[in-house]
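Here's a solo chain for you in structure tokens, the form predicted alone.
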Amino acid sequence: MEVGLMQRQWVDYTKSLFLEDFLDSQFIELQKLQDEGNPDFIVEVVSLFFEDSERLLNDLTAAFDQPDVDFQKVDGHVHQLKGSSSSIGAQRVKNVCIAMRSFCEEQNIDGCLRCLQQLKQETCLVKNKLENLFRMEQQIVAAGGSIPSTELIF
């Protein structure tokens, strides 16, 4: 496939991630930190987020398996997930965390469990979307092209 076409597909795909609220402007800020000296910076940061989010989602699941739910502990896990999702610009994940923290405050188990399911789904979705984005970037570079600047998209 021709490099120019791959770059246009990358631009369209990246736009869709923002328009569908998978990502927010924090992801663009993260991209600005990547340079020739650290070309895998974003992939590394995002990989750490997914490792951390998997651990936190497992901790949350275990917390709701207890006979007496410790909402303070649950809120702490959700707070961590909210912070890490905000740092990479995973907007949908962050928004579910905000809703779940409200349910924790109310000690609403049903609301929390719905949010937990939604968190698992949104985390999986954004992981798949970002893996696809990174795969597209690898193909562009392998074909001799460069990744267009996200700032120019908007």
Given for the second form:
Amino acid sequence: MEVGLMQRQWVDYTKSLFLEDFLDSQFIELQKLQDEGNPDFIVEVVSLFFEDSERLLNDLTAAFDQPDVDFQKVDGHVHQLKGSSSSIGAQRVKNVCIAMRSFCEEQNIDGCLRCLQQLKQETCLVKNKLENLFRMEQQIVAAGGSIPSTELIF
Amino acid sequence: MVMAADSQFHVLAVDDSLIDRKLIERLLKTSSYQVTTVDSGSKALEFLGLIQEHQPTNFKSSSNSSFSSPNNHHQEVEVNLIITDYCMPGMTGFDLLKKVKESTSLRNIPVVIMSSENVPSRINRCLEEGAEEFFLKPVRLCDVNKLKPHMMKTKVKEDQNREEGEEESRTETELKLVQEEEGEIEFEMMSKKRKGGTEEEEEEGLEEEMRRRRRRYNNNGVATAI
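Any chance you could show the form predicted in complex with its partner chain after that form predicted alone?
Entire complex below, previous chain first.
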């Protein structure tokens, strides 16, 4: 495939991630921090996020398997996930975390479980989306092209 | 005054989240600061030499200076600013702030608190306890650009302390000197090209104290030499 076409596809795909709220402006902040000296910064941080979120989602699932749900503990896990999702700009994950924390405050188990299900879905979705994005970037670089600046496409 | 050699400034970043440590480390390094990251308040105090260390800890530092275990209240490695997360298990960022401000050897080090929660009472408590700034997370480049004036202030203070050979509370003369020095810095920085100043965010819920600080550093807080 021609590099110009790959770049245009990358731009469209990136736009769709922002328009569908998978990502927010924090992701652009991360891109500002990636340079020649740190070409893998985003991939590194995003990988850390997925390791972290997998651990937290497992902990949350385990917490709701207990006969007495420890809402303080649940809130602690969700707080961490909210922090890491907002640090990488995973907006939809962050929004579900916010909703789940208020259910937690009400000690609403059904509400929390619905959110937990959504968290699993949203984390999985944004993971696939970002993996696609990184794959497209690798292909552009392999073809000798450069990644357009996200700041410029909006 | 040479503004380009920012790596002369050493920042100690404290956060229990690995992702956020990576992020703050990158933010600070992009701004050419020397960075050491630790994952807890107690490790921060250990690094600063305030508490005796029980087990050797490996500090992740961008500097080549080897960190030897301190056994007194003297700071082995110069730290020009501490930036710490508020919400951490065990010692919170607020506890760390208090410990630093209670210590005669450390209290001149500027402390900046970061938090993902916008709680005005928390912000005020930190500012009253002597924090220089309160950043809402995720921290951005435009926030990091506000750190420089605080470090410049300390440098001036340290130079004066060195001259006097003793760390004591500021006398009126010292205060006057610092203010004069600040004026100079401000002038120099204002003549630099503004960078990243467009994203000046007004966070909701910040009280007058915060706004006053913002205004005070509005002109010189955005100049960064890379």
